[in-house]
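Have a look below at one chain only, the form predicted alone, in structure tokens format.
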Amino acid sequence: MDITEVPVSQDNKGKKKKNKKAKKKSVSQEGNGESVGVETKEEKMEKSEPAFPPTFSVSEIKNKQRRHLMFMKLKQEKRKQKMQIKKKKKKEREALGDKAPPKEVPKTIENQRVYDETTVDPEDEEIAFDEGTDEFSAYFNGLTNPKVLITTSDRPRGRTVRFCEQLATVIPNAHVYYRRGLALKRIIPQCVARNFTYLIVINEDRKVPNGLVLCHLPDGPTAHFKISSVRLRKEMKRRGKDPTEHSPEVILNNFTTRLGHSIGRQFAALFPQDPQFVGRQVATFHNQRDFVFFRFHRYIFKNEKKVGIQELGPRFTLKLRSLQKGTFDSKFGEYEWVLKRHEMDACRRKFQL
């Protein structure tokens, strides 16, 4: 009896290949005839955006390059979702017109600030009485004119000296003197004898200004600040010409507590009360999160609605370290307020100024 062998596997393979070719042909025919968007699995994988599981963490990836790539993709995907939601809300607002709900105010550290009991009320009689009897009352009543002495720590470097000279051009009636190794306790009586109302000491560390002592004469108080982000005029881009000798206007912004109110009055007493508007110069002390930003600008009115400003410099940032009663006394001085970082900076939404 004869037995013939039939190659079963080859026939099956041939049938599978034919079926695959037939499927591809049918897909192409449907796409040409009816223009139905049918895509293969490979095209879908290419066009599909990276979908991450909800419990996915980029930090679990050990490869640094792969981790960075996945992080950028995740960031891009979140940005796209945010833009889509924004466009959707904008269309809804346009469709509703006047009936659209008001825009949501974004949450910031400033508007989520913890309420401080010492917040100043301008109409409070107690505060008005304190202002009439404090150390700055003679200045605000017009009895004294500011006269400022600016000096440095021992053996100042070039950058600190230039900063003092530029600060003297900002504050009217300011004089720069070298320290010459004298102690502040000996300098203060000499300043009082020569009718100076302020003593400013610029300290430095590693050739960079890092501290500022602001002493009001003759009765104090004395404030000690940490100074940072100092930029001189030559280091600033698009700066204007050097300031003129006109008395500038002063803007004190966001000094709301009792401590901030006294610090703001101390800054205000540095400048004359009658600004010369011809010079069009403004000195700004802006308090934000207990950092006091100083800027010096010149402005010009382009028309009734537009104003152009030009920064003149220098610029710097102050952080209050302590407020001492009376003039400077490192040993027996009585402190009104001292910064305790671990206690006061524990809550990010609580501010002192």
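Not measured: the values here are computed from a predicted model. By rigid core we mean the largest C-alpha set that fits within 1.5 Å across both forms. Numbering follows the first chain given and starts at 1. What changes on going to the form predicted in complex with the partner chain:
- Under the rigid two-part model of the rearrangement between the two forms, Arg258 and Gln84 move as members of distinct parts.
- Relative to the larger rigid part, the smaller one is rotated between the two forms by 7°, as taken from C-alpha superpositions.
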Given for the second form:
Amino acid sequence: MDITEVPVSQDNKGKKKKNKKAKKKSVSQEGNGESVGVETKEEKMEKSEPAFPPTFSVSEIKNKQRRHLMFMKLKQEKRKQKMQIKKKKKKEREALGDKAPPKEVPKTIENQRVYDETTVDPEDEEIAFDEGTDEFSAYFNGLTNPKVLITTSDRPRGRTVRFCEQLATVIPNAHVYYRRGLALKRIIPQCVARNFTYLIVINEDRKVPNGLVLCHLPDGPTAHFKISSVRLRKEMKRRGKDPTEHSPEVILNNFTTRLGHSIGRQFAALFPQDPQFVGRQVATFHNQRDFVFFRFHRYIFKNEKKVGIQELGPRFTLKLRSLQKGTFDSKFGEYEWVLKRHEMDACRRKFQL
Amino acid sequence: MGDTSRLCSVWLGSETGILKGVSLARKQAFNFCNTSHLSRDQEVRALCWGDPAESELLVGSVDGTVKTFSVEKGAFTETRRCGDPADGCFAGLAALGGSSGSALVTCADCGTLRVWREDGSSEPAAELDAGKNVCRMRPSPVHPHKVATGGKENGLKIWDLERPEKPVFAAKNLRDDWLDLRRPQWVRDMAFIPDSDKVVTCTGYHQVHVFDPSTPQRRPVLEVEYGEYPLTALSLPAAGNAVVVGNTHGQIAVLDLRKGLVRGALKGLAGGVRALQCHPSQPLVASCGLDRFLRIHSLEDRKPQHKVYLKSRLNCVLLASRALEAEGGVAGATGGAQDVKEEDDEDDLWETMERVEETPKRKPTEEDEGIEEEEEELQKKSKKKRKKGKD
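And the form predicted in complex with the partner chain, for comparison with the form predicted alone?
Below is the whole assembly, all chains and molecules, this chain first.
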């Protein structure tokens, strides 16, 4: 004779789970025996959604369309709340006026970067001496002018050839030569004899350039990069006319560590030391998160504060793979820095350049 | 200057000509420079202890001069001209004690091995030719007048300085390979194994060889290959049967000499290894190279223990025989008095602050904190054990 009252709500709930339309009915019986969490949820939802137990998540609904709908509703609710909070904050800010606290800066990987102890201090004498007497000292003291030899790996295909030609227009005093299957170690003494200061070798894989070896010539360091995202001139939108023969200015951004300094100097030594401002051309090497982005622009000052820029020339991204002391000798050379593949996995905020 | 140099337990020579001393207990590096202006001629190529008491360092530079640095005074005391820069860089430097007074043995890249007397005469007492392109010369720790030399296309030769005409042992090249071609040889570094006559060498063709002069076999007794890049440095740890080698890619490995297997690798180095040295008593190995860092790894668990950034590329490293983390004896007493007062003030400061668990930072009271943290952990562990017992 003991009659245990089965709360009606449970049955309703079961039914409502199955029937979408029934959910929209206001359910007043749900007040009994439900946990607090669900009730608050009910309060929030104006359409009086059926109170699900708190462990229920949208992913448990097996029907794809209903699941999608529930998820969209959830998202809309969240967005609404976010907008409300934002509006409230904005009102508070305006109300406070001058006394408002300064705007919070969002955290990015760049501003969370782990402090690198090899960051170069501009007043450090030892590093200044080291840089003053290294392999680039002849260039930075004005004794030599850059002369660049650009070549590729053997039998290059169309895209690489066009890339080399465009690079040669961007870098003054650059000459493109066909590789003819010659060994680099034999080319290097001949280049030195003919007063070349740089050797650039563009490596090609499946008709697309994918590697760059930059070798400073008398006995300088050799840097090996991986190239990605090459955009040739005709693929660029809103580009200007072809670059002229004037020497461009060079901008090197964000090469802060000791390794970054060495690479930055290598890039700087590609271009002649005195830029011709008449040409209004600028080459930028921007380092961000260990990727070096190369862009080539022409600028014009409309008035003192406004500048217009047009992008000309090829655009590519480089990632340093190794820096070797001495001229190109991949087997027996000594490496100053080598990229170890899973280095970034340990800490995402630590960079090398 | 003297007190800073007495604190240093690790000495390094750099490419800019600066002698660097590192004190690991204090986590500080000091630069000791001879002249007021630096020049690339002074690039340090060889470093060794001047005497068994380790109170003097001999520094060999590219221009052929050998300078004596006194650890007590903290300054360079003497300079000697031991060869021309045309001879090439120093391949090795050694100081011989002995009845004849302290003599200096130098070996240049062109192969001339010279013994110099203490009286500063400009002529060497003895001279011998060790072939061309000598990469390294090392003295034997057991027999002070035996030295080993080796280089590119110049096999291992062991010389007795009292009989300089012929080497005591000259190694034969390996057998021709399966195409009957002559195998190239390039000895980069060698070491004498203590308690026996054997010599270990590492080559530029990523091989490690063990030679035994007491046997009639002149070819290597054991051959081990490691990696694909030239091995540039070698060192023997205090516990025997192993050897630590480093190559141009920054890979350092511990190899077992009993069977010729790789026991493990030491990670961290990003540039080519220029010098390795194992501590004579503790299981630690110091490595330095082109990436401008001094790294100290522990040999037991192969984990890095210390990493110090020194701003120039490093060529040679030398360890003091005493425990690396202990401060120098004399300096500890005199400098310790000042330090104790500072430490008291700092201790009060630290006690007022909350204790936060963190990785060791550069503080002079690091050792005290480390000990206190360990004690706390032990107490926590004992509490946990008690709780489990109750259950």
